[in-house]
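In the block that follows, a single chain appears as structure tokens, in the form predicted on its own.
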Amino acid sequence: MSLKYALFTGCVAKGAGRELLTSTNIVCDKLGIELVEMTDAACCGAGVVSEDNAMIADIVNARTFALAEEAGLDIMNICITCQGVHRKCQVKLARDPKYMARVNEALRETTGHEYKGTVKIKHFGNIMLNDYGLDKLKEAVVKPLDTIKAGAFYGCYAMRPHEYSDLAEPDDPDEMERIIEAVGATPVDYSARLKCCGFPIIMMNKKNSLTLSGNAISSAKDAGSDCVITQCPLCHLNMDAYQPEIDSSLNMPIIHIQQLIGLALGISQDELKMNTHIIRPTGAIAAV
């Protein structure tokens, strides 16, 4: 069965984290997953727009959902923040038909679109687990990452609030670890794997923000991780781009989950744009 999705890139994968979009496209092509980029979709708002005007935020995201429905495709997110915002909006609309009708009325008047409530919204990791399947992913591996110990970092929007989470057990998830195992690497359990990276407060309280990131990286390093695996480019930015400012001695590679899978599929680090990271591959990662 062929898999095809409407790709919602999110903002960061088109800006400061372009290696994420590149690695997603390469990995999906290698796995035979077809992506149709949603070039007309707007920013999800990252939860910020809704603080000022919740209905505007819902109208904007309902338009994105409607575009995917019109294309007959489910949505693939590659940012866990986008995923969390989209799912929250979708659940909110589904639970309140009257409110959804108001949103659709405004949507039709301003854009000519209508959200029908049929589209499924999935993060890349969710698709690997439930649509593509880990058994199939294991079969695609040509370069098992059996020398790598990897610490999963879930990101806030993957777990909170629980009612919108796609994780089976938001308080103690294992989805990322199962993907890490599928490509031959060893998942590392560490105390900060479910903590916040601090990104939401980086512009308001940089010191505390970077302290959160530093604590997470140090926790993974102390537990023996060769790298930290992220599924959110905002977590990736805080832990990679700011790492020299946090503590130059940490030297911990921060790897998108798409890049980890790509390495196991035999894709080179240069193709996956790992040379664009602030913390370049070191140790067991560099040796792949």
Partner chain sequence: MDSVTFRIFRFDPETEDSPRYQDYEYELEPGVTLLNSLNTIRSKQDATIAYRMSCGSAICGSCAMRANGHAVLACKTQTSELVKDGVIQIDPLGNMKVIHDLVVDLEPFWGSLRKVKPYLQPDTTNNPELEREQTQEQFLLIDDVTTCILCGACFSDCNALEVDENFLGPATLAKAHRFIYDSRDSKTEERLEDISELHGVWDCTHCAECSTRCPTETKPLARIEEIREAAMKAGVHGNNGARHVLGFRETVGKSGRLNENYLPPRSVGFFNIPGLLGLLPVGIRMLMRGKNPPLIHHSIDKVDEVKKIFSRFEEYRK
Given for the second form:
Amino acid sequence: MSLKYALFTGCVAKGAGRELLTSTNIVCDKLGIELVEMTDAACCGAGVVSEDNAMIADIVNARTFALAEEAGLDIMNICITCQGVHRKCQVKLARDPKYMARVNEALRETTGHEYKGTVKIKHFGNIMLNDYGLDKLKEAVVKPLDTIKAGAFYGCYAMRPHEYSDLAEPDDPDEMERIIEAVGATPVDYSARLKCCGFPIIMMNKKNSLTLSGNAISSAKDAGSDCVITQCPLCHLNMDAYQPEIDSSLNMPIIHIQQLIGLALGISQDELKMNTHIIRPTGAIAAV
Amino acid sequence: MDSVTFRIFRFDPETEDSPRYQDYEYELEPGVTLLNSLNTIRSKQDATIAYRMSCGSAICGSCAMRANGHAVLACKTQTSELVKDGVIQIDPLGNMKVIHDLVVDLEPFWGSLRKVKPYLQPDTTNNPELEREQTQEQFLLIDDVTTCILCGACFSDCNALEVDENFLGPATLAKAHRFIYDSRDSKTEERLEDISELHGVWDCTHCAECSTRCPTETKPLARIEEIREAAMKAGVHGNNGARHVLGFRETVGKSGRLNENYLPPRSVGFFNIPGLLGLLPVGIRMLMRGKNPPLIHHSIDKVDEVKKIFSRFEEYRK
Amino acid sequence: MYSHDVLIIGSGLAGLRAALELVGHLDVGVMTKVYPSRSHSGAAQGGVAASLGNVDGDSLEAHIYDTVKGADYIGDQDSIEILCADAPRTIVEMEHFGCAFSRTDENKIAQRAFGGHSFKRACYSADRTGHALLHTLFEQSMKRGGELQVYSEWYMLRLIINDGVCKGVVAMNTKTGKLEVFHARAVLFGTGGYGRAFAITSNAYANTGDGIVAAYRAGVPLQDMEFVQFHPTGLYQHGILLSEAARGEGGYLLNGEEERFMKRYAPSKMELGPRDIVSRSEQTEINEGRGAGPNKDYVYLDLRHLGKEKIMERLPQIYHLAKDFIGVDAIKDPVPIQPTAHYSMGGIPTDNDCQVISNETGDHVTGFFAAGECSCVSVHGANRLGTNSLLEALVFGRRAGKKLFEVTPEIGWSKVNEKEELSAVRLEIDRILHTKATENLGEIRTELQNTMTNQVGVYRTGEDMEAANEKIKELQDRFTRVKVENKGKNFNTNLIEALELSHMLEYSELIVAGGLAREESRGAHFRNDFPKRDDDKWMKHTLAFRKEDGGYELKYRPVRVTRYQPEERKY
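Can I have the other form now, the form predicted together with its partner chain, not the form predicted on its own?
Below, the chain from earlier opens the complete complex, with every other chain and molecule after it.
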């Protein structure tokens, strides 16, 4: 059975986080997962557009869902914010048929598309776990990362609110840890793994935003992590690109989950564009 | 009946130097609530455990506490749903100082509420003789948020409050919403301006802990989003948060994608020199790694469809 | 020592409304053992009554008559006239304060049917009316910010009355354990009900009759203590109230045979009969073997036929209560319910301006007031109609405020012996903490509650009440040896529970005493051995006085009749 998805890149993976898109493509290619990039899909809104005009945000997202349905594919998200926003919109429309009809009417009038309500929307991590399968992933590992202790950072939208989450136990998840184990690394439990990185307020209150990221990284470090694994490029941005402004002594590499898997599959750091990270891979990671 | 271990946080600052956990073995009866269980433990095993409770029916808000690290209202939570590998850990609410065991100092919580003029400010120049008129639809706009029982669960688990004790916090923002959206209040614009200031509605980081822990229909994050919508519609745009939203509207509406080179200066303000200077370090760092977003911003394919949707902006506004 | 012109104990609707009347004019302090928004007024669900006539042809006269009849003819009719006449103004005032009410299609305050009311006069806010009203007054109190001193989590333990003059209270700051005297020219009690003496009750854990016992110990008689209202729809085993609004919106009561049994007890009103009649009907069904469930010990509240939309719009709280507390989905299944001790008609006797009465001839205690559930004016007589209690608290809270405004300036500052007053409380606490302790606090409490529910409940007999009396005496004795392990000062809930239990043991005795002496059935007080109402002998109020030796003495007071002579009470 070959897996094929409509890849919703999200805006950051095309801009400040291009290494995420690159590593996703390389890793999926290696694993035999076919991706069709949704070059005509628009920004999910990040929960920000909906604070301007909730219905516009829903129409734009319904259009994205419709585009995937028209291509006959389910959606793969590589940004947890996009995933959370998409699921929230999807659930909102499913629960309120009258509203969905209004959204579809507007969508049809302006673009001719219509959202049928059938598409499935999954994050990369979920696809690894459930569609691809961890056993298969383990088989594909050529370089078990057994020297690496990795702290998983879930990102708020992966877990909350519970009704939009794919996790079996949103208040105490282990999905990321299971992936980390599957590639041979040791998952590290630390108190801040379910917390917020603060990215949404980086423009509004930089101090608070970076304190949140700093707390998360310190917590991971104190528990013995060599690196923090993210599934959202916004978490990655805040914790990597801003890390020198938080505390230059932290020196904690922040790694996209695709990159972690890529390393275990034998793909080089260069190919995974880890050289674009602000925080250089140090210690155990550098050796890989 | 299963036996469950209750691991309860104990601390009496009057007599102890530091907190500890005490274990209690408890026979779990079917259908009991967390409050029932604590009362049984207190009555039969250890009468010294301190916690707050009053109505026992989820309306007074006294019994909020943390179970397995997350805030719950004890009287309406089934004990059986909390058991993890035979253990339930009970802690006091977060973001507030511990007074004794599970009792915390609520003064910061009440103090925050008072900051947003949490009372109706009607137009008193024409006080009608009978009730002010309001449609049922208008009542429904504030119906959900008036279910708030001021339990503090949201305040406890709020990520933003953890790093900034001056942040108004979810309950206070929800309370502000209750008056912003009340058709009988006459100070809406003023309220929106006040709430858009530092430590106000734009400082919420969207972590959704508040809505997840809220035991009523209040769901503070939804209220916060609605306040922001109202502020944007009312034109209260003189702050980073609102400009950030405008930046999204402008670039996504034009190109279907966020222009990450445009958004930061748009948010801080194009003429805000200190703000712009503050953006330089991260910009330079990213430039040096080749990580900066490409200077030429490309639109998505079929961007005209998105433009068409956005051209209906005012029509679809709440 | 703290001092205020007026000290209000209790921050529910009555206390807060009085405070708002006075703030800015006199120096007011409000004290509560919880926080204002946690007061039990907030638990009231169904509505607040007023003859606004927004949906039907209601009238003031109809409201008065319904209330007089509902009280089974020992409500004081002049008080009832005041209550009902002030109702429309009160509701409009609350709406002006900002209370969010559900609305009619004409955008006016919506009103619905309620048990015992012959017109639709229950004004409501979904099914959270008490909560909406309480939070409105709490918001108004925050508006007055610095002018109103609120003492939250202070526990009032003693009322100071010397030679017929009230001088203040002694209270404990629960956070520090420190005892303080609060000196005042006038004191108002808005301390609520006393349902916690029963095992199945809708009352908060905090409702332990602290106020009425403090008054009683200070020499004030307590009136009509035997009249305890059992609300028909308490959630099975929890006692949590499922609002009468469920029946107001058309819910059915079914027995184990899925029969609408009310047709046998109140054929014209059916489920909308007054609470005492409905509770007894349920209990009869259970006692006669037609109960539901494996032990046939409850009946059903059935909302299924109302449909999901109506349930979620008009009765959302009930839906969530049934779901969260006993896992029943009210849309699909009928909800198990049983009678629950709900309201205390008895309390501190007052005149129509809330001034406390010290004896059967109606003399006043200078500077002592009471309003709301802890008082007995009496507007509810032997049985309260739903939606009249929220009304009473607001109407009489305001009246108390107005009277206090008038008389307090004329009351001087009488001397208080701070040392003596503190010692009295200190002694009681030390005795509890340091006595030879062998008895388990929880057990004494459970035994009291079971005794009261089983033997002084919906159906009473002389035999049962005699036995209850003996049991209470036994428990009072065991209490002198109660174990209180926590001797600390810092938020000592252990000590507070012990003090609350001492209050419950004291007033429970008076409930039984009044019930034993009253050889008739009237309103909420029903005796199998005296099943008929006896107006010739018993149309009067019971007054229980504390004697020097700790025992009690019962006297009686006439009922004030202005309009309606007693009739047979049929629905």
